[in-house]
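Only one chain is shown below, in C-alpha cells, and it's the form predicted on its own.
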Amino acid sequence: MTGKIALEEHFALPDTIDDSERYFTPDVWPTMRHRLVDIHETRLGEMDKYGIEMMILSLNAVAIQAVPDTRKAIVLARKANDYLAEQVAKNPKRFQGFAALPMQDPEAAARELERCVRELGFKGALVNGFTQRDVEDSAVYFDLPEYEAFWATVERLGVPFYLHPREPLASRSQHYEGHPWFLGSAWSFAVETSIHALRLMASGIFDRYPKLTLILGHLGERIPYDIWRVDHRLSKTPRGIPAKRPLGEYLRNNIYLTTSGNFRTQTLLDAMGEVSTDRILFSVDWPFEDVQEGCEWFDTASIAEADRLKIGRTNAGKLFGLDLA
C-alpha cells in the first residue's frame, strides 16, 4: 500500500541522543544514532521505498520527562520544538510534528502545547510517559489533579496526546531484578504505559473532558485484550473509583491505537474486534523498529482493503486534519 502515514516516528538532538544508547549493542549503535539524527535522507529513502506518504515525528525516550530540573525542561522542550519545526518546514508534505511537553509544570506544558499547536502547526503531543520532578527518583503521573487545566487545553486545541513508553525507575522495579530481558520494548515498557493509560482512564478525565483524545502505540500497550476483565472485576468491586462509565466505553471512544512495533495480525485483528478500525491507525516506530518489516507485513496482513486504507491512511488524516488530496 502506497500513501501510508506513520505516527510514532522519532528523532533525536544532540541533548537527547545518549537516552536512547542503553537500549542497543554497541555494532548496533552506530546505525541507530544515524537513524535518529538523520530526517532528511536515510528516513525519507525509507519511505519512498515502502510507501510511506508522511510521518509524524517526535523526540525520543525518555529525554524531557527524565530531567528533574523544571526549568531545565522547559527549555529543552522548546529546543526541540523549535528544532523539529524548522525540519517539518523543509518537507511538510512528508513530515509533520508531535510536541515534546515539560510535564514537570503543567501550566508551562499547557502553554509550551498552545505554541506548538498555533505557532508551529504541531499535531498534537508525544509524551514519554510518567515525569521525574524535583529529584531522581520521582515519578509524576499525569492524572493527578494538578493537570487538570492541562487536559482542559489539551481538549480546546483539539488535538491527541500520544503517551509513549519508558523504563520504570529501577527503586520500584524490584519485579524485574535478577531478570534484565524483560526490561524496556519485551514487556516492561507496556506495563508501565498501560497502568498509566489506566490511571487516566480511571480518574474520570474523559467524563470531565469527553472530546480529549489519547493515542496508545502497539496495538494498546495490551490493554485491548484485557479490558473485558478489568471492567467485569471492576463492577463486582469498584472500591471507588471516579470513572462514571466502565473504562472500556473511553478505550473505544477516546483512544486511539497504533500497530507501532506490533506487527502481528492476529493481535491487530483482536484489536479491531476491540475497538473497530475507525480507532486504528498505522505506525513502524522508526528507528527502533524497520520500515520494510512494518510496512511489508502491514501491506500483506489478512484484512480487508478498506480496512486497510482506514488504518494505513484515512483515519491519521481525518484525526490530524491533513490535506491528503
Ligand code: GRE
Given for the second form:
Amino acid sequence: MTGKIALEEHFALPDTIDDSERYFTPDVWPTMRHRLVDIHETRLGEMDKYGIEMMILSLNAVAIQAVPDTRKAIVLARKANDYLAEQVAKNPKRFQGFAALPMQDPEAAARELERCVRELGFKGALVNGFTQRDVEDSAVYFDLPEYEAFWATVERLGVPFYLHPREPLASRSQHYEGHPWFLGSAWSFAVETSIHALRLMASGIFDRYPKLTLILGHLGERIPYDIWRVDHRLSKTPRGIPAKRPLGEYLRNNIYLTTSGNFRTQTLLDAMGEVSTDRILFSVDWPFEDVQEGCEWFDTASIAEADRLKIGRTNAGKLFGLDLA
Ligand code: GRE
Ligand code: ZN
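Please supply the corresponding structure for the form predicted in complex with the ligand (the preceding block corresponds to the form predicted on its own).
Shown next: the complete complex, the earlier chain at its head.
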C-alpha cells in the first residue's frame, strides 16, 4: 500500500541520543545512531521504497522525562521542538511533528504544547511516560491533580497526546532483578505504559475532558486483550475508582492505537474487535523497528482492503486534519 502515514517515528538530538544507546550492542549502534539523527536521506529513502507518505516525528526516549531539573527540561524541550519544526519545514508533505513536553512543570508543558501547535503547526505531543523531577529517584504520573489544567489545555487545543513507553526506574524494578531480558521493549515498556494509561483512564479525566484523545503504541500496550477482564473485575470490586464509566468505554472513545513494533495479525484483529478499525493507526517505530518488516506485514495482512486504507492512511488524515491529496 502506498500513501501510508506513520506516527511513532523517532529522531534524536546530540543532547538526547545517548539515551537510546543502552538498547543496542556496539555492532548495531552506529547504524541506529545514524538512523535516529538522519531525517531526509536514509529515512526518506525507506519511506519511498515501502510506501510511507508521511512520518509524524517525535524525539527519542527517554529524553525530557529523565531530566530531573525542571528548568533544564523546559529549555531542552523547546530546543528539540524548534529543531523539529525546522526539519518539518524542509519537507512538510513528508514530515510533521509531535511536541516533546517538560511534564516536570504542568503549566510550562501546557504552554509549550500551545506554542508547538499554534506557532509550529505540530500535530500533538509525544511524551515518554512518567517524568522524573527534582531527584533521580522520582516518578510523577500524569493522573495526579496537578495535571488537571494541562489536560484541559490538551482538550482545548484538540490534539492527541501520545503516551510512549519508558523503562521503570531501577530502584523500583526488583521483579526484573536477574532477568534483564524482560526489561525494555520486550516486556517492561508495556507494563510501565499500560499501568500509566490505566491510571489515566481510571482517574476520570475522560469524564471531565470528554474530547481528550490519547494514543498508545504497540497495539495498545497489552490493554485491548485484557480490557474485558479489567472491567469485569472492577464491576465486582471497584474499590473507589474515580472513573464514572467502565474503562473499556474510554478505550473505545478516547484512545487510538498504533501498530508500532507489533506486526502481528492476530493481535491486530483483537484490537480491531475491541476498539474498531476507526481507531487504529499504522506506525513502525523508527529506528527501533524495521520499515521493511512493518510495511510488508501491514501491506499483506489478512484484513479487508477498506480497513487497510483506514488504518494505513485515512484515520490519521482525519485525526490530525492532514491536507492529503
Ligand atoms: C522506543 O520505541 O523508544 C524504543 C526504545 C528502545 C528500544 C525499542 C524501542 O527507546 O521501541
Ligand atoms: Zn517508540
